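Only one chain is given next, in structure tokens, and it is the form predicted on its own.
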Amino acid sequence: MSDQATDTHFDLIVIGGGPGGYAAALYGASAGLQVALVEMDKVGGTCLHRGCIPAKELLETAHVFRTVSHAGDFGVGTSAPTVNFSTTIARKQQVVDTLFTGLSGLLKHRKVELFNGIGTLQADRSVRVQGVDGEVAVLNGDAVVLASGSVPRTIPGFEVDGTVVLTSDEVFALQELPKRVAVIGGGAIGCEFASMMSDLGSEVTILEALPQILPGVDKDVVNVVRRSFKGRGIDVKVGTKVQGHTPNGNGTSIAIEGQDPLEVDAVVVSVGRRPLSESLGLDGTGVVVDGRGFVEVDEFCRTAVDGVWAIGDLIATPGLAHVGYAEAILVVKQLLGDEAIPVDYANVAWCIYCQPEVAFAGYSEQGAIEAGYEVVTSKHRWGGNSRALIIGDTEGVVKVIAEKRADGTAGRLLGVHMAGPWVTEQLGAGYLAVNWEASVDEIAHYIQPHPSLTETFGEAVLSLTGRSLNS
């Protein structure tokens, strides 16, 4: 069949439906603008239906299972728990299917028209839709947004069986969890990973390629994680090579660059993910695409073609879906005309949901000397928390970083960096601290609520003041 062209022209056409994607057409559309959202598969990408809300709810069965494990110590009698990981996998997708259909809802609301294809960039600012009923169309617009988003990274040697070779995707299809399962990669989706394997009942070992577990976060923060992995059996190798694997029937033996092999019943591949870029046909477009894959803009998320930009992970920019949030904002702000501000990409706020939470926004220790900053920092334990101890949980720090001023006392908050109970629904303090660049006297003189997880935040900036209450 031919192209064909629509009879309407849309202010905004979007490619990829996933956070940055239909945030940009909700705000747009929010503002009057006319848009198109065009999605291959369906409106959440990633994030919604294969990522964060899955992994978070499986996270969240593996918290359950850990409280009614410790009932016996607030005096609530129980038999040990058990654990039906299909039941779990149903309420996963309950949970996904509750959040598409309102997600979906919303769109139609907002008179967002949606096609459901694959979206290719072509001159002036028009899109080719390739239906998934085979039915082709042309777009035309002011003005196009590239959100295609990413798919997992493999490794040679460990080729995607959905088996014994696992990546994200096919976690989140089981229908029981493997008894040994080897994580070959050690960042926040490996961790969490492994927190909750390891909690339902699997027997777990990290293999990470660098010298440490979560690289980037603070290190105060990583032996908090590394020891409880530890206490509760998960084996964590780093510096380790992988060398591929020889299926043996029952699972796979990995192979490990001066070691002996690992046996293992499944292997979860969690070495990051790659933009997917190659679908959006930009050979030839005017859009430079780098080595990685990676669709290159300035700090405006503007591509090298007038009228066209890219947002979340399709640009080298920190995999969030919130960062995602926040450029889609970005770039809507533009075309109404609005003040557009970048994106702080240094000071975003990062949360990790394994056991324990790790929550930060802005420099780590390390990283703020390695900047040129004289520093001072105060850590602070759980131990000493009212709440923590009510609610059993009394592991972690939490740690600030403050700019050391000539006379030597705190001033500006530069990273605030926890590990511990719900420390990503604590962040929240810290990061606007960071991001308007508040000092430690400013922010110090703020009361936190008592008894509160939030009092440990409080205790650890006033501290820096030279005087505090429980320290």
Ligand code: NAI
Contents of the next structure:
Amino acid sequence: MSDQATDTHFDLIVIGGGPGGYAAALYGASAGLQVALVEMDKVGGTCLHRGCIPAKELLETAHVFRTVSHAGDFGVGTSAPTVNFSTTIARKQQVVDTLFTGLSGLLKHRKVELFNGIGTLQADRSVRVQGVDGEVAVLNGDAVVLASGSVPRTIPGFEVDGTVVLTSDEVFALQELPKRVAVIGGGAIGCEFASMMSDLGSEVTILEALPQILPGVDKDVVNVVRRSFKGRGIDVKVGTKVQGHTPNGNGTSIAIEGQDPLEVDAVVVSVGRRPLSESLGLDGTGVVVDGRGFVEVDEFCRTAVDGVWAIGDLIATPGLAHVGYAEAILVVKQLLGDEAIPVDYANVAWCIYCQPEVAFAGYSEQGAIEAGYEVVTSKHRWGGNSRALIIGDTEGVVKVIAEKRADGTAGRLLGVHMAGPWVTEQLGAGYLAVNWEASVDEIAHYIQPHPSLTETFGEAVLSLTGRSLNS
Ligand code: NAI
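Now the other one: the form predicted together with this ligand, given that the block above is the form predicted on its own.
Up next: the whole complex, starting with the chain shown before.
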């Protein structure tokens, strides 16, 4: 990196090249802003290199494995499938590398100036870059966006060593799957890893502290996942308190309060992520960091310092790549003087890619009741859906939650929670309906293609009008 004098000036300086940061850079550059992007590793961040993309690629391997296992049901002859995990990992890397090359090219094409180093905010709002090549640059800009993301949380007694105790970061580098694995934490990451590893042959136990896995997801949907996990041999232990572990040569023995120790070859710790704010040098800048490490912002992602914004996993909003995208656009629109509408965090799309997939937007039934709504709900299973029968995957449920009007009929759609085949690709209609504050009558007016998986959402809404077709 060449020495950049203090007069280097940009319209926008972004620290952190993950989904939040690269979206701010790309969107800003597409609107004609001169943008600097500071990244200490590779652009793409956790999502591309250690998160969403590699996880979904490995889950797709599990999907292919299941499909081949059931090929005989369709009269297609195959021998029993086996997994060569190093090929799996190589394919995962190929997908990641292709996307990385594409993203790097796009940033270059949009003339985003990339600084490879650690960016810290200075008291005068300039950004100091300690380059990986040892050189230092000082950048000045009209606006600074902090987007340094998050790292896996760990728990006492489970020191990450990369061989026996792993986080999501280390799982993606494995060359072989452990035979027996404990997954601590049954949230999105835990359930995705448990599902993938079990389908590819590992013996999996989930150890969750709360009384339910997948917190925040509707109970009827969670029950579908639990039943499926049980049927596939995944042992889900809820309400468990892990106390530590003792390595024993081959693997380790996990101490669990009130239960027998659990002997495993590896432990995956997936107990959430924490914001990575300490690398930004925020002391003395006026930017406020809360006790958990999140940068404090208002609904427009403004920090306490004029001209400094924070987005993505660094702030206390849902830790999802697409939320980072939305926050990036929100900030850049303000820089451009456009109308900027805050993100509606209560209604964002959540997609969990375990088998069966889970997708939801808006309130669960329990969440709506806790928020003071009177609700009516409808649940439809996939067994009556022709496309689901054709593809041979009828496990799951679509549940629609609507506000109950004074006359007892169903009004506005409050939430759509689904488990089943390709629901992560089907959430769009429900997501839009909930966010558009559409009523059941309005949505029921629209027809779904036949035969298609989306008919089950259509049926669930239609039956809330008091009439129905196939149910
Ligand atoms: P999470 O917060 O979703 O779930 C962590 C789970 O660990 C919770 O159920 C919690 O009760 C449990 N837990 C915490 N401490 C524990 C302990 N000591 N013993 C046992 N259980 C314990 O966090 P997760 O799954 O690690 O995901 C992190 C972030 O990544 C989330 O913000 C999520 O939004 C995002 N993510 C989203 C995905 C998706 O939408 N498909 C996939 C992966 C991650």
